[in-house]
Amino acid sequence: MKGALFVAGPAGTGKSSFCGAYKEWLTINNMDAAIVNLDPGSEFIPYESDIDIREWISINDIMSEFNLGPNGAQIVASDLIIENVDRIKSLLDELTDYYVIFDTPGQIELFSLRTSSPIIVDSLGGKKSMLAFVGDSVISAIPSGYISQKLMYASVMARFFKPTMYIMNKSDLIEKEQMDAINSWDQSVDNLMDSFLSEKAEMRKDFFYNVMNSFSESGLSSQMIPVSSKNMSGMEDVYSGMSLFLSGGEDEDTLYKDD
């Protein structure tokens, strides 16, 4: 493959339907790409997956063999998705020249927080692997959204410790005065808390402005991406972002690397 691009996000982020957007992007500007479903407890998809992990993993039948609950099963079903990788890697060697877009499981937390999923990404991308964090413009527009969102961010950095990019979905949804406000918020921590004080001003300004600084001064943060999974907008920027990390730009992945 060309490129592997993990993307993991809350539930309700729409991040499956970016992942259908960005292939249909990718294949209308004549390249090849392919989505692997990883979510085996999807019951619908609004794409048309080239890999489906449910064609060996069954959440009904995880519940019925070991007696457990919808949750418990997910938990199951996302620890057994390591024991398919080599059924996965087999067919992603016939995608030679592709760009693979892997769709995680929609809650987060089966993603980012199982032992196994750092394995998934490093035996299935390699090298290759980046990953995009989905988050909701909607949710965002409101500071104490935009905060949480960002917490959830970097817990996914830290978990995968790879080139990351801040997928801001949804954005169509919002209006361009609310955009503009979140991009003030991603440049300036001043600002943000200017407006997380206006939301909640019973709030300790201190400790969340000293948890945001530092985020961004570590060099943690990237610089988030507005997209639309309806209208497209914004893909040229994720592909351009995934480029970069691909053909080895200068400055984007030092973080990630031993000194």
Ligand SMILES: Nc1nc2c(ncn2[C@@H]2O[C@H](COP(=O)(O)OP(=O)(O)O)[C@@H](O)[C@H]2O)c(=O)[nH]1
Contents of the next structure:
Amino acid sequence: MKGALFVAGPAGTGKSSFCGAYKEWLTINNMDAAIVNLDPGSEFIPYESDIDIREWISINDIMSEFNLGPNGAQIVASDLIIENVDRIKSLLDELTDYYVIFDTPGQIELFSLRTSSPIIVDSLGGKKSMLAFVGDSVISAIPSGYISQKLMYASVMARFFKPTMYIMNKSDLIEKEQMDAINSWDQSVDNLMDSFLSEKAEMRKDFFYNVMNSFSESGLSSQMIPVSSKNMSGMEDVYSGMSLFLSGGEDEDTLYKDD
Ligand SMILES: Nc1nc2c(ncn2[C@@H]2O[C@H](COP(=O)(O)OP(=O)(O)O)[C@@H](O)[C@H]2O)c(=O)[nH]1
Ligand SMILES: [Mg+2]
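Right, the form predicted on its own is done; let's see the coordinates for the form predicted together with this ligand.
Next comes the full complex, and the chain you just saw is listed first.
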């Protein structure tokens, strides 16, 4: 395997669509790419998977075996992924020159809050593992949505402590002015707070100012990559981010350095 990209994010932001689009982009550009579907609960996936956890884990079987509803079964299913790691690893051994993209469970907490997930990432991708947090451009275009998704992004980083790209998917659904506003929030916490206060005038500014300022000071705000999985735009920027990491340009030490 050349590199491993674990794609995480809230439900419906387009993780699976992004996995499919990125694989297609890599393939068009003459690179070998494969997708591992790690979401046992997905009913439909918008790509052809190369390895699929649903071959070994079935939500319906878990529901009847453990007498659980769909939500409980999804949690058990996430924890059962780890029992299939060796099986997946032996299939990955055959993909020597491949970029491998891992699609993760639909709801973010099923991946980022399970204690098994960082172990799964380390076992499957090792030192070549990077994460991609997929956020939604439409949600990001509103200051409160921008802030909420940034906090989710931070929670993924706190959990996995791996280099993590911020992919802002569905960029085709927002206007140029909205994209400009998002960029201006990325550039300046003052701009973000001005917009946030005009959305929620009753909010206390200090708390969020300090939180967002810490993003800005740590360099995390500059990493959002606008992408449209529908139009296949932005994929080359994702590839650059991955290449930079894989070539040693951005490792855990440099990403988390304090200054
Ligand atoms: N317009 C647009 N829709 C998208 C894009 N990516 C995903 N979608 C749609 O968003 C919905 C959720 O996508 P999906 O990939 O299943 O999200 P997931 O739950 O995060 O895996 C689907 O209806 C997709 O067609 C995009 O870049 N642009
Ligand atoms: Mg999905």
